[in-house]
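Only one chain is included here, represented as structure tokens and corresponding to the form predicted on its own.
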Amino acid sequence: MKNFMYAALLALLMGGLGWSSNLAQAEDTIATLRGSAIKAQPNTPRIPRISNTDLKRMRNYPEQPPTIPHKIRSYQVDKNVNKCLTCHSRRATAESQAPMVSVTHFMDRDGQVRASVSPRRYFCNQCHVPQHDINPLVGNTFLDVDEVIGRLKPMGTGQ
């Protein structure tokens, strides 16, 4: 029985050595979906700065969550603490001059209005995000509804 165990252990070690040599050869190239190997990685761009203007941004569509117009890097938002609510809660807005969270954040799943922020709306970063000061990576031809209406010709002009 001992000889069998030694033989099995030796076979595992030998197989592992063969596999590791194949792995070393495979590390020289990175397989891609393009079918060709990536020869060199481009330099990673620097992380852009967070926009910190404290100015409200226009929304692109009616139900879009507002973006966060300030830095939130060290904000604690977990089951015990929500740093956002120190300024945006109903009680704090008079002193902070920050906009109060929407009344929809006080509704539970049955539409009943609660006295405090609903647990399902407690984690702000699920919907609200800060913005970076960058130029867009791709072009955008989006028109909001006001622009679309403004481009329509008046009805009854025959054109």
Second form
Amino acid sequence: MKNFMYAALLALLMGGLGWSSNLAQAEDTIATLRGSAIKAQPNTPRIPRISNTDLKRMRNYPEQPPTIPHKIRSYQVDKNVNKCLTCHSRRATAESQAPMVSVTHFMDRDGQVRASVSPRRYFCNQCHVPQHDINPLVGNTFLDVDEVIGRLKPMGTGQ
Ligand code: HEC
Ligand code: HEC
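Would you mind generating the form predicted in complex with heme C now that we have the form predicted on its own?
Whole complex next, starting from this chain.
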């Protein structure tokens, strides 16, 4: 038992040493996404603001879950409470003036419309997300279907 422990300790020590010398090498040679050497502490970017305009955004395709145009900080969604539904449920919308969850949210997996929101659609943030006020870090070449059709037209395929 004792021998085993020494062996384990030795292995650990050697592993540790190997790792730290690798790190020293890596520092000069590996490009990092942090924009600085591995050891240097880069400036922490500010936490961006949540976009809270209350204005609906265009959907990029009809089946897209719309992005959330308001803050959702501290909105509890768990097995006991669903804060989102206190405004977005069928019964709440007259008072909240929030758009009601659409009929797909009441469908079970067989497409049967149920009396209340289906468990498949209960955890809203699986599909709906708020947006931040930031410049995107990477470009995006997505074209929506109208743009794609627009591009095809000169080739004589569309009407
Ligand atoms: C206090 C009421 C309230 C709560 C709570 C609330 N919402 Fe909203 N939501 C609204 C209102 C009102 C709108 C309409 C736009 C606006 O005024 O922001 C809206 C808009 C939306 C939209 C945009 C719909 C569209 O057609 O573009 C989505 C998606 C949404 N909310 C999801 C959520 C989710 C997910 C939660 C929970 C994390 C939530 N909301 C909690 C009131 C609420
Ligand atoms: C599995 C993904 C999914 C989950 C979970 C989900 N949604 Fe949606 N939601 C969608 C999709 C997709 C759409 C757009 C197509 C549609 O209406 O079904 C949508 C549309 C909406 C709309 C716009 C309805 C309209 O007619 O303009 C609201 C509001 C909304 N969801 C709120 C919620 C809330 C609140 C929850 C949680 C109780 C929730 N959603 C859970 C996928 C989801």
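In this text, rigid core is short for the largest set of C-alphas that superpose within 1.5 Å between two forms. Given the structure is predicted, the values throughout are model-derived calculations rather than measurements. Residue numbers count along the first chain shown, from 1.
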{"item": "Rigid-core-fitted C-alpha displacement of D146 between the two forms (angstrom)", "value": "3.0"}
